[in-house]
Amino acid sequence: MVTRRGWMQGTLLAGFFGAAAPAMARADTLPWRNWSGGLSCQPRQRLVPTSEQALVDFFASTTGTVRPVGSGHSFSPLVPTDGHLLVLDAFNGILTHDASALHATIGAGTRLGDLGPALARIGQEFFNLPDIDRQTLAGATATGTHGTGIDFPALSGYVTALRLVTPQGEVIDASATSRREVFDAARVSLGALGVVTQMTLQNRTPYRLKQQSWTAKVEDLLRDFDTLAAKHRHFELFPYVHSDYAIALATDETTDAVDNPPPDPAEDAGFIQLIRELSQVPPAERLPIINAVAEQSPPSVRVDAAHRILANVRNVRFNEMEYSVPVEAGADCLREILATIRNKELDVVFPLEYRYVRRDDTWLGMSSGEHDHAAISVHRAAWEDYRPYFDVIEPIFWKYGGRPHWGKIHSLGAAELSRLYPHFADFQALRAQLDPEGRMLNPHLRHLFGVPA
């Protein structure tokens, strides 16, 4: 067990930490875990770079695989490595902005939780924003994670330049009319090219939110999605499986007075229990109880400011699979998800998500291209084992064209994402080019790109 003191020793490393220490902590007190808690790694230090330069001094120093980490909320295994572990806390912050511009450039490590306060200092606030607060921006846009709307492009899509430290110690600051194919690649790297340490965010003006729940039919629901994904700013549902109900999600700008009270702890307790009774019924018994259950879920409505809208801290830990399909495709996708749960009595309770995305340049982004996108997501609560159930549902996102998000839980390699990527060859002589070594390279990423171990 890693005492407090003995985590203190172990990252408290010197010249390129700040203070005066050895230049590697030992391997037995730096493990890491990712947030689920479903993966784990013993690497070889954990350094934290408080500078560029830091950086480039240890590209030229060490040998080995390189693995940049954020808040560990990955789901796929991004950052486990017996090598390197780099913690990019240290590139924290608003650094500069614009007040004419509404833009704000800001250090990659910093938590998306903290920046919707900062903004809000210098009158700026985000477009939009994934669920979940905890990750920090690099990790965010690194594996294109979003949020909903059809008129919302994923984060990376906010992304106007960055700065890029390569293996090599090349310092790339890249943007749209600069070194181009690095900016496009780099925005949803996966963290394959480098560290990336600052990025440059288009932002707006601070605004309020007011979000409404409720819960309809499903199938009802489906059938006016467009319509109620085009009048509303933001619109999702959250499919319940095992029954014919969804809570529905609507999100508009507005003037209206702040009501949002902080939620009660026992929420989450009481979805814990609710997760755990329902695990004891069985599948094919669950259809009215989940209905019960979803005709007595009362409408909710909140008001805040717009980070504290979008963004949310969730506690009950989960794993994850989500995959984007073309948006004529995405409501036939779920139905069959959703069929596919009943009929074969999966033992799953955890609700699905439903969203629209709309599409960006990046070259490796879920909804890169030509055409908008639906972000259909899968959950598993993490004390269980996910791997039955999503091993049934990954081959139905397959037949409609699904991409998966690089951050959750998914099968494919190389030789299937070239076809579903028209700039994944692009990014694959580009990473060759940055990193000739392969040193950002783990075995995921090997598999992910091709590169042989």
Ligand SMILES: Cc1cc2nc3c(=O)[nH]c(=O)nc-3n(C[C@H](O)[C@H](O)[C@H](O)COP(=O)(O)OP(=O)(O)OC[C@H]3O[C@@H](n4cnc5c(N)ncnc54)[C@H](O)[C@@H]3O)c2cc1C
Second form
Amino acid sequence: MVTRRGWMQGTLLAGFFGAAAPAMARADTLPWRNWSGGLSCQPRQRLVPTSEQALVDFFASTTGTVRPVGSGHSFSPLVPTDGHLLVLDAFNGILTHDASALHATIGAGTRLGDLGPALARIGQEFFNLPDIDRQTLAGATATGTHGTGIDFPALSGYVTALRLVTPQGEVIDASATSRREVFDAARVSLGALGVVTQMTLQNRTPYRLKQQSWTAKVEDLLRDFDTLAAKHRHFELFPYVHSDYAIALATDETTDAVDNPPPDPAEDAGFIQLIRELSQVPPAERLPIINAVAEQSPPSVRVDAAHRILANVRNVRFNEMEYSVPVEAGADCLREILATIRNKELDVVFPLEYRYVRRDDTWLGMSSGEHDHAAISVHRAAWEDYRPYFDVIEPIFWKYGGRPHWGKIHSLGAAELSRLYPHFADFQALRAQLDPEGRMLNPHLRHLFGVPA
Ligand SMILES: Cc1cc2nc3c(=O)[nH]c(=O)nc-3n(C[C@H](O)[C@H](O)[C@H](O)COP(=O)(O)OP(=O)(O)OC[C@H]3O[C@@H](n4cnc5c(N)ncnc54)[C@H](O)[C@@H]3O)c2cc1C
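Beyond the form predicted alone, can we have the form predicted together with this ligand?
To see the whole picture, the full complex is given below, headed by that same chain.
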């Protein structure tokens, strides 16, 4: 709804940036909420810049905290601010592409889900995707978002160039051969260095995937995990809690005919009902029930274009904590988490997720550095308090040298993070250089980077 005050402020901005085509549209001043509903804020204003010059002018003409927002799918409080919220929706779509190198330069606010079909139209396809595709390209890469597969780094690992508008009004084109330090930092930036307006992705030719899922004993799957991860293009587990079983998901290239019926909405309703019903059963008594559910769940197969298989629709809202540990430690860490949930009779139902991610050369990627990593996620339904559960599990991740996913819930600050990332001090120094006034920092980012208010 356009309010009188909103209209007046919008008019002022339009006047400032040029009345013919406002370079910075005011969206509204509604409160902001993230996907899970666990985070909210009331920004001073929500602005939609339409050009890089508008961003430069915005930084020059305003004071106070600035947070860029993607599609609000992070669980950690990277976005909330009572300052300026910048929505990058106008930086959208494929801007240019190179058909021989299979590169595409893409507006940073583009949703991954819109990109799959757009890439197909120019003869390109993602190498990999996360579990969903609702995120924006800039939002996903800013937190080191990843999919699964020992041969596949996080999405940031496929970025070959990017453009950053800094709070000081510099417009930086960064790549492996130009402003290398900005490239290494800004591929996983947490939105702390400025506003990314475009990114170039290394893609490949289109291909089709076949995904098979089945249920088996978690111990058997963990024993064979490395073999299965090497055999299949993508392999991952969703271990049930208070159970001996896990769902296994194996995904491979295929030329089989497309067969991918849309998900049945009744599945989500059934899952919510299962969570509610199991919550009525004491945790110590759930094992036979969940084992029976697992044993009865039928195997499934689906075939489609890669981007339609790699990403899923997740309608049941939850909060999540995810850490990555060096790949050799993954199975033991997962075992200890499952045993802790069982032995402490923790009152949770949501399955875990266990996947491998290849190393990359970004400064703050969760799998950056010398090791491939195993990423382990714990979830709690959005209507339940996640803290008692996550507080018990988080120290287990620390024991195995875990690094937290930047977009998911964790409690670490600068002191711990600087021990986990060899380039943490480099990132801190570059951040201070690009944003000396700390305009890109909200309280959470100040905690992460050790910058007092
Ligand atoms: C259902 C669900 C499933 C998920 N599955 C996975 C998964 O499989 N793998 C995985 O790794 N993660 C997963 N995530 C986490 C998710 O990918 C990340 O939290 C991601 O960052 C969200 O992207 P977004 O566009 O919503 O960004 P937001 O959450 O809105 O923002 C994230 C960060 O990006 C910054 N940002 C946004 N736009 C810009 C810009 N233009 N310039 C600079 N900074 C910017 C923000 O300031 C913020 O710091 C999942 C989340 C959900 C809710």
